[in-house]
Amino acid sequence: MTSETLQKAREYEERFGVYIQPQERPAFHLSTRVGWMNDPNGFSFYRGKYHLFYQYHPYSTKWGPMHWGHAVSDDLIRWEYLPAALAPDQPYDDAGCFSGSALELPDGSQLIMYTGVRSLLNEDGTRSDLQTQCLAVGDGLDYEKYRFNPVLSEDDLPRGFSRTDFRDPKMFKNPDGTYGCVVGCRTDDDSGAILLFESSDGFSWHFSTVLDRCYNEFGKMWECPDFFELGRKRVIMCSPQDMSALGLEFHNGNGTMFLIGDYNETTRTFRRETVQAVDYGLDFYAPQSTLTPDGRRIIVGWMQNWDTCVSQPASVKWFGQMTLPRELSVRDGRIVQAPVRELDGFHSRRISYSDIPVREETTLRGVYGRTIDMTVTVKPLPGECYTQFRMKVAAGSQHYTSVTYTPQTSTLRVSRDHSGSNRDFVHVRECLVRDRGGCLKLRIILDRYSAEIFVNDGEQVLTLTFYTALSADGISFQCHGKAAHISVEKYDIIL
């Protein structure tokens, strides 16, 4: 039965929607229906489509008490909005239905877990957040709260682990038809763990094990895990709070990282290889995968930051939107990320250009857009190379968005300084990316308020938003010191 809480978020959505034009919003990256919209949840393949969920303050551009939004697709790249699957309507989840998972339980029907919040007021005055897991059950489209509810709370925690800070539960399915599931912790060290859940049938469930823990060496909380086999690794993919860079890794504070290593199922233990940033840009966070039929393993992120949530304008109508689905694989150790393959299908209007040399600032006769998927390969003149290369995306007579590469320290950076915001916060983000003698590939996917730059077949990705006009669709290069030859393929994306 449709709670009334439920039901009021519905009808707001459906009124309110209807007023937010397409050309007003992004055209092929998922973005709120109406207000606003942070974390992806329960990203699954469930009868026949990709359905992800997404926290949602369906009443107002600002965060506010917790709602799950829900859209579906047939191919990653066109959504459609159905009405809202969660409201913060029980006593264990009146503060809001945090983030969560989905999959597909025996019977035919969805399961959903996700992290209920109670606001306690304590004996000094203070309030603070109750968080325990809770399960609902539908059909793709109504679900139902499950009466026992909560079935994970403080009493399932192991000793010297905290119940306000114990949240984002991801779930999934093991070989043998039981049920795992990870879940964020903060620990008495105050920093962040990733504990194991296990269960016969989903609705029941028991504390396994410690997967990793932080001990305050890369952040504090540790949100969102996931925890999945990619190759002949296990990965944990998590969102750790209040990290401190690390030469040109982990700059935003709130980041996100793989933990890639080696995973023993029957003593459940996981051992920790090398750590790895999942975004090196400026707007990204809270990723989550899923697994498609034919068995890529892909994630989704929330293409924004806690921190640059201020560069919204006064006059939207919406705020946040996901990043387009990336495709995961194992290269050299490393993983590396693709724009999911589904986007091909949306190619248009080639425009192609080889071995251009480029000195002074260069546009080219039909590279141009807002709504694009281009590559660009950058190679230095035999026995001599460029100190540097830059390429303006989003480009008017006063905006633009630059990304600059540096060939002498390698490394790649990305800035909005230009792209017309009037608010003081981060605008630049660089990485280091591998030495290969001047040569740089880059595909870059604009989409009117964004762009995500995939540096060498993805072995690096920037991801950033902005809001300039979209008259502001002009593309140039340039490079700096000595000439270098460009390669340009450009595609219109076309829905």
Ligand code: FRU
Given for the second form:
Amino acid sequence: MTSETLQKAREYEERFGVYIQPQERPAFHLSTRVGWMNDPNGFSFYRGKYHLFYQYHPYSTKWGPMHWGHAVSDDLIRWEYLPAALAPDQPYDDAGCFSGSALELPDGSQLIMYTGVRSLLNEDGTRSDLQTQCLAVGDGLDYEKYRFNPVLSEDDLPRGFSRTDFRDPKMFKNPDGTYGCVVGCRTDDDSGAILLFESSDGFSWHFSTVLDRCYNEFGKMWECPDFFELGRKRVIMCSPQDMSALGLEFHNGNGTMFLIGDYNETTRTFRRETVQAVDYGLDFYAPQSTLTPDGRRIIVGWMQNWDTCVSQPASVKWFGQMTLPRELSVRDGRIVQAPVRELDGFHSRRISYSDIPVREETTLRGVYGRTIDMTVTVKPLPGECYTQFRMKVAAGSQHYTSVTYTPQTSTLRVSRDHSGSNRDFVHVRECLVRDRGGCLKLRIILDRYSAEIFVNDGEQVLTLTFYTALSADGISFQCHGKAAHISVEKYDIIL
Ligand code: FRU
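Same protein, different condition: the form predicted alone was shown, now please give the form predicted in complex with beta-D-fructofuranose (FRU).
Below, the chain from earlier opens the complete complex, with every other chain and molecule after it.
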């Protein structure tokens, strides 16, 4: 049965969503139907379609009591809104239906697990959240909350784990038909851990083990965990809060990481080998993965970061968009990412240039746009390497977003210093890329208000948003020191 709270949200989005014109939104990235969006939730393939739910506050462009928004897609590029799926309408979730996941049950229904939040009044008058894991079952459109909710609460936690920071369950199916679920939790040293729970039917859950712990090394509380196989590796993906920078790594405060290692199924032991940031840009958080029917592990992230939420001008009627879904694979022990191949199906108006010598700031006929997929290859001239390569995108008379590569230090820098913001928050990020003797390959995807930059076939990705007028659609190239040869292949994305 649809509660009054959910009905109200559904009527609100139906009534007001239409006031946001399609051209005011990203063209092929999912943005909130109305109001506010944060984390991707319940990313799954169900009854022939991809389902992507999201943390949702329909009533304003600010975070508020969390609902779950809902959209579906055949191809991960064109999204269609469905009515909101969950609302905070029960005593155990009346302060919010926080992040969670979805999977298909053997009877063909879709099971959602999410964090139900209750706000408790402490003895000293302060408030804290009680977080429990709750279920809802549905048909891809309407969901009924489980009558025995919550299914995981403080009673299921081992000693020393927090009941107020216990959230974001990500379920998965085991090959033997049983289920596992990873949940983020705060430990008594005030940092994070990933707990594994198990179930034979998806409804009755018990604690299994602590898969990995932070011990205050990588941030504090670990939010939005995920756990999957990739090639011969096992990966925990999570989003630590309060990260401290390490060299050029982990500058986001709210960061993201892959913990790459091995897993022993019998003893349920995860052995971490390496740690890698998921994204090196300014606006990326809380990614979640799913498996496509053809076996690709893909992730989608919130194309925003908590500390950069002031970035969106007040005139923008919606808040929050997702990244493009990205395919993961392992190369030389590192995880590499590529835009989902479905994007190629929307390529049109190909423009290409090969080995153009570039020194002064140069524009190329036909190379412009704000909804594009463009690959740029830079090659130094024999024996003489340039000192800096610089590219501007989304460039107009006053504004541009820049990407700068310095071969001597192998650093790539993105900047939206001149992307129209009148707020003083972080606009620049730098990351280390592999030294290839001055050769560089960038695949840049622009979708009106964002850029996703895949470096050297996805060894690093840098994601950022900016809100300049769409008429600022110029692109230019420039080299300092010496010239370099630039090749460009550009497609417009037309849905
Ligand atoms: C991550 C997060 C989650 C939580 C949700 C609340 O961005 O803080 O841990 O479930 O957002 O909206």
